[in-house]
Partner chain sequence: MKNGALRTWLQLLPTWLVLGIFFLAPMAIMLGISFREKGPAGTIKPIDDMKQYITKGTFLNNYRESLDPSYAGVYWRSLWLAVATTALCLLIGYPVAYYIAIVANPMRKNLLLAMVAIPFWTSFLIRMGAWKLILETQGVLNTMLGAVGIAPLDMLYTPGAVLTGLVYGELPFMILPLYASLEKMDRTLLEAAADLGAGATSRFFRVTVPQTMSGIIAGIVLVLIPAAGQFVVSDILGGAKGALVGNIIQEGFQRNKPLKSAIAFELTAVVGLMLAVYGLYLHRRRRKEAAL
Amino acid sequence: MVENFSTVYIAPCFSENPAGFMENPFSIRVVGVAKRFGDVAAVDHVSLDIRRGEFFSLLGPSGCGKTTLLRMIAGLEEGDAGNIIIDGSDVTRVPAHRRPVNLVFQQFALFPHLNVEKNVAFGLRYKSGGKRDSHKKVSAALDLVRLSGLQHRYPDELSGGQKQRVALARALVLEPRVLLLDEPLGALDQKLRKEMQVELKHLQRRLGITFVFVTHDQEEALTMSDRIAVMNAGKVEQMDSAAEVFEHPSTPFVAEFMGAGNFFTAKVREVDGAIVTVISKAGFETALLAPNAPNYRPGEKVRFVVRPEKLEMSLTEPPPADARARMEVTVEERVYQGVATVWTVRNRAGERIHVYQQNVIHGAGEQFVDMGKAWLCWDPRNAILMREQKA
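Now supply the structure block for this chain alone, in the form predicted alone.
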């Protein structure tokens, strides 16, 4: 458990100290980098700043460019354009072994003929320092990842979680300013993944170094990240805090990828200050808060999204005094998931909607099972307004 996590700290001891290291607030600056593989733009002129000491995640589906971008930062992939700056120094043309970063892969890549201690110490043979200093660093790294006492075991004598810790210790013992992690938890089972998520975040806070983490798992990114860059087709669709990306997706892709797939089509009726009033073919009218409300015009087609857990089902229509938006729906499907029930309903406009209902009271959802009609309600403040995309 996290409570037993070692408090050992590996003090940074770098051979180089670039000018402005302490003053520069950014560990990594990616400026207009691009990489093509034939006709495919794997990374399409991406720019982003990663702050010193933060846990930053590159999130997106397979093939979106996140791993290619990570490899470019590591120096394992040469870009076609742009610059990569680490701690104020341009490393665009600097080879991988001279960059102050280290990379942890999804596959542990441990040497089967070396024990844990020798696996962790492997990279130190290429750095200056005596044998005694190397032994101290390896011991500190093993303490840090809670593997003290296992230094003489071989990889085939370790569990999956222990192998992952060895891979982490091997990277950390080299004292990188930035640790790059390419889906390092992908090979672990679900229970162990969740445990390692918490431990990785705790480890990052203890060390205070920058972690750049690649994942396609939304929950994993939300659990660990200070900020997230959501990637799609080689571009960054949104870069913000974990909470902001989840609660306020800026594009339809981000909204759907983060699980807020309930899109409603509507037409703008009027705009008043920061309030946009819309009407829908589903038979409802609602006022939505939009920071960029002046950019909308009456008659314009728009979409808005409401997360499944923000919706509430009711047997009867709420009274007029209730400020919640509401629409009549037909109940189509129920999926019981233990801690929650997911309902699929359809409104008059034919839009399918998913409702996430927590099973707080036993049998609370049974009232909707045998009936065709219900009312769907939500707080207008939980609706995110977006323009209708043209095909």
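Numbering follows the first chain given and starts at 1. By rigid core we mean the largest C-alpha set that fits within 1.5 Å across both forms. Since we're looking at a predicted model, the values are computed, not measured. Compared with the form predicted in complex with the partner chain:
Once the rigid core is overlaid between the two forms, residue 114 counts among the residues whose Cα shifts by 2 Å or more.
Mind giving me the form predicted in complex with the partner chain, seeing as the form predicted alone was just shown?
Partners and other molecules omitted; one chain follows.
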């Protein structure tokens, strides 16, 4: 029954479309879009391309403009500048009810005066041919989100997770080319959230439609997304695959937001091809691999970042034969988390560093004493070079 939905109701949507539809690799193109609220630039000339069939996340702290951008794609917010192109046609001036996208609202926005079935069927009458077999379409959509049998319940008789599923079904029944999701898991508790993350990802893979997902939770974005755009103060800081954003943050903001808060101040000593050799403030020298190495000048002040889980801590200095970079630190604090222990240490330059150590064996890390000396070492390839200021 579940499979029926995608084969019977979703598939025709793709086959019936004109040839140009499949040739265009982009589902959504946002071109120089801007929106001000009073003095605040909520979205500051953002451009991004969302590929067909990908799970794309807009990630950032609250107030970064991610929700405003999503609402502009949905047509619920009018921009001050720029264009929004969906499936190759410019919809900048098209009102929300004529756009081929559907939004799942953060607080679900189910109609309280309609039962589940009527909520899901709400949009069908506006779609050509939508009223035909509407009963079957509604139950197929409810099957798809695993919510059969609750057709006659009212929204206030549903749990948060069930409301979420109704909201999803209500959008999916319309077979949108793009599904927009505005922090749809924000109102759910932790356990349900994790389940829904996996379920949403599966759903997206099965239906093959483009998902644009707004969240402030980096872990959620990493779990679900093919690509992520990290936003800050109305601008896109970095747009890349999930792994790339995580492993190679391109700005200090992205690094910090992705949980890589270990910044080391340094000065460039020499640039040789793709290799930049720097002298850290803590006194040691290290060579870093940087794709944009030629941009750096000797003497320039820079920073590099090493993720907490990429650092290894030992009591003694590794032998010189070990090619890894190293620095001496003082242990300040230990936070035991069960799976891992998070250490706070400080180097000679006074820079605070977090070290994440898996508790592989019982009693791991017992050799370290508070305020005692230790050595950190890391593979130089895991250190990411960036400018002091955002380029």
